[in-house]
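Take a look at this one chain, the form predicted on its own, written out in structure tokens.
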Amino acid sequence: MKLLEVKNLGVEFHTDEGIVRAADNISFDLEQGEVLGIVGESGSGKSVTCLAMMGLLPMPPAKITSGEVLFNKRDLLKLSEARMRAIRGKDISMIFQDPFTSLNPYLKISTQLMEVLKTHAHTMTYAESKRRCIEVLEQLGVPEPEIRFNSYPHQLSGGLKQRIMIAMSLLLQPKILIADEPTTALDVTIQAQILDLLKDINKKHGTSIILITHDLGVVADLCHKIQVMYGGRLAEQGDVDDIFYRTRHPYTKGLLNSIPSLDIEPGSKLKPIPGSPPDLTALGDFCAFSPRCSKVQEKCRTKRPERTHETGQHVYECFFPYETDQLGNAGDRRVGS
């Protein structure tokens, strides 16, 4: 059952220097129980995607300029505010990007944590709500949760203060969790952690959860389908095994030559994606990954090439795409397989 859908969606920002299409005609849907990884660079459009589903884009400058988000359903896009606020927290929760500037630093973690339930669940007591928060603390693994619940920001982890994060988030059992780059300024030892964290939640509780990442290789072991973004577009979207093993987009392909990986020789180098990101003011009716691309051609220049539907859910945009033979190292193993 398709528990959210999204359709051609488009986000601008209107600033001095011009119109800033954030996220351009985007697409996808997310099935009860499902992981949808979002995966690009930093000013893709990942997290503008996001923010604009939960409502929560300043406007202006931003604007949205078409496409529906149905949920249950039901067009986000069209709800009051008053409508969005009952949803957010409850039915859909974020994990916002940064955890150590998420929490307010003046307040307890009791406060905060309290605060959903008190915006959401009115007729619990403050004994219940406690009980509750401390019930969500203990199963993500916060040790000595009655302590951690009592304490001031300051006074945790970098890896606490994420779990905090997604206790917040888990409280009322949302039906989805978006997590925007959830192991940002984590050490590997707790991303791994977090990541560990997120997978259980989609198993035990059957959570539907998007995952926004810059890095392929955090979505390979968690992700049922994986949607790929440059400039503000869909470069490439599929199951696991269409991105790794039947990649298509070469931009697919220079994320995945880029992370390194078990297979790679011992002293070899990496292949960095040449070039750097677009300028969102500036891109027309063309490829914008034409730039830098090894496989461009006069055409990607001068026009936008209309997405390709293969079997199942793999779709991509592209003029010249890699055949299954053409792939490589880039289609023929996991990353940190």
Ligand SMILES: Nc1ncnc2c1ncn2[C@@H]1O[C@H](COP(=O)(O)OP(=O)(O)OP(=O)(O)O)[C@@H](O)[C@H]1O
Contents of the next structure:
Amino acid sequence: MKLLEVKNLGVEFHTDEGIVRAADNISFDLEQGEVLGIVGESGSGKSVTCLAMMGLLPMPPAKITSGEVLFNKRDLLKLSEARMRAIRGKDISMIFQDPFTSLNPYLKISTQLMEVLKTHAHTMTYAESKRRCIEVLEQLGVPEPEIRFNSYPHQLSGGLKQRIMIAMSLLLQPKILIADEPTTALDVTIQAQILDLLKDINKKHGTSIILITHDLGVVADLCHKIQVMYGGRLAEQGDVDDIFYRTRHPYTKGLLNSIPSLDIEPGSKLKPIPGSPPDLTALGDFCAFSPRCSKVQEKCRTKRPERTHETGQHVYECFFPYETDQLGNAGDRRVGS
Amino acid sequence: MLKYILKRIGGGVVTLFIVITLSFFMMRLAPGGPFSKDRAYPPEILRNIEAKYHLDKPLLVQYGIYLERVIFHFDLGPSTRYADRSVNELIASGFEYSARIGLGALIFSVFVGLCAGLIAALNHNKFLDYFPMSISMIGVSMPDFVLANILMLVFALQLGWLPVAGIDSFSGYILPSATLGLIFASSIARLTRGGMLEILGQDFVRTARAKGLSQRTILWRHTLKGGLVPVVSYLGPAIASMMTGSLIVEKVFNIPGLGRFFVDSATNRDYTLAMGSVIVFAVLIIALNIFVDCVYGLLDPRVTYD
Ligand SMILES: Nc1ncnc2c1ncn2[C@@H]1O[C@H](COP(=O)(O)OP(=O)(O)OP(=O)(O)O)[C@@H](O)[C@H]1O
Ligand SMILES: [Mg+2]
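Now show the form predicted together with the ligand, given that the preceding structure was the form predicted on its own.
Now the complete complex, all chains and molecules, led by this one.
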């Protein structure tokens, strides 16, 4: 059974510069134990999509214009704030990009951890709650958890802070963990540790994870399926093999070509996608990627591509997708470069 | 922490010394003296009087005498204007009233200012934001004598709830405290709103919401401390000026407070009283600033004292 089903989610921001369509007709679902990667350039609407699901967007300026988010057969978008609060941090929890600013500098780690249990698990005693916090910190590889528990955030390193954030989100064993670029602000070695940690959590507890990232390279290893977003719209969606070996959308292909990797031939260059991200206030009835697309034709500039469903879960929005045989020997994602 | 406070007190003493020295000499540089104005004394009487106040000695010697008296006897000297009364006495008598009114104003301004600022911040860009902020804009820009007279007209003369002037009873303190308090409340409201809006926009507030905390918990536990930092730094000097009295408020409500000494002593060239007022004000400011810096540490754990 599907744990989470997002259908035709639309979010707008009403700003002085105009209406920003930050999420336009976004649909995806998540099974129990599945890891979904959401990939796309900065400003493509990844965070907005997840914040909208959690009811965490500032409204105004944000406005949810369409769609539903089904969780346990309930539409989260229609729940009262009080009901939604009961779900946040308990059934669905979220960790953010920047552990340096996401923890409250004025409060001890202990306060920030314990308040989750106090809010959602009323029956737990103080001692039980504390034991649970220390236990989770230990599981997440926080050295000397008792000491960290009594520290303030500024006394910890970035990697430790992110571990604390993750601990905070796992205290009540949520069904879904949304991780919004959890490693962007961290050193490369720490990044790998945090990603391993997420993988572990998924394996051990069967927690479903939505992992937001800029980086397709990161998701390949961790995710079961991937959603590529461009300009607030869905570009392509499918399982890892669909995205990596049966790529359809030119934007996905562009992203794949810009991943550095070890098996790249010496001397060959990475190919960044030319051009810059779109202005979301100026998107109309045409393909958002058309100004930067190498396969662009007249039709792309005058009409918005429909959603094409292929075998399985593979979905894309493009008039002139890559054919499998065009990719050459499947498996080498650098063909064409 | 103790070491820090001691260090700050040491610094404060140095500052105070500089303030005393500068004001002492600057006042003497200004033309005129305490006995040169209204009445022309016969020369021998003038000499006698000047001798009594050591005004006939060289300036440096006077300075030495003054310092010695202040430092070793906490004696601010005799007033040159109010014969037979010491500056200590005068200041003590005025401070009694000014401090009571100041305390009332402090409680009033903090309560009203915090409430208005919090309500405005929590209703950002809505009516409940615009309304208190417009009022506070009026409060900031309205001269205190206008405000004092309006309050007196409405609550004392029209409604008759409170005495017009004088401080024979508790109710006499209400209008002067409210006048002084409202002026400071306006600034406190604006600072509270600004501080809270800044904190409410921080990432960690989003984290708190993502944890499912209630709006009330987020407000009290997560945002209040940080949001009040600007108010706390404003309160240091503000308390000092509330406690030392306002000339206008004292004039309008006819209160024998400190405020008038500040102004009168300068125009009368009452050297000792003016110096005494300066010292009292400086000590208050220095002490309150040290206090405020200690409060920062209680609010923000990232502040270290070394
Ligand atoms: N509070 C807001 N007010 C106005 N516009 C906003 C707001 N938050 C987001 N947006 C707009 O929504 C669009 C999508 O933003 P979003 O944060 O979802 O991007 P993202 O894909 O998460 O990018 P990043 O990788 O940089 O985090 C952006 O163009 C942004 O300008
Ligand atoms: Mg984002």
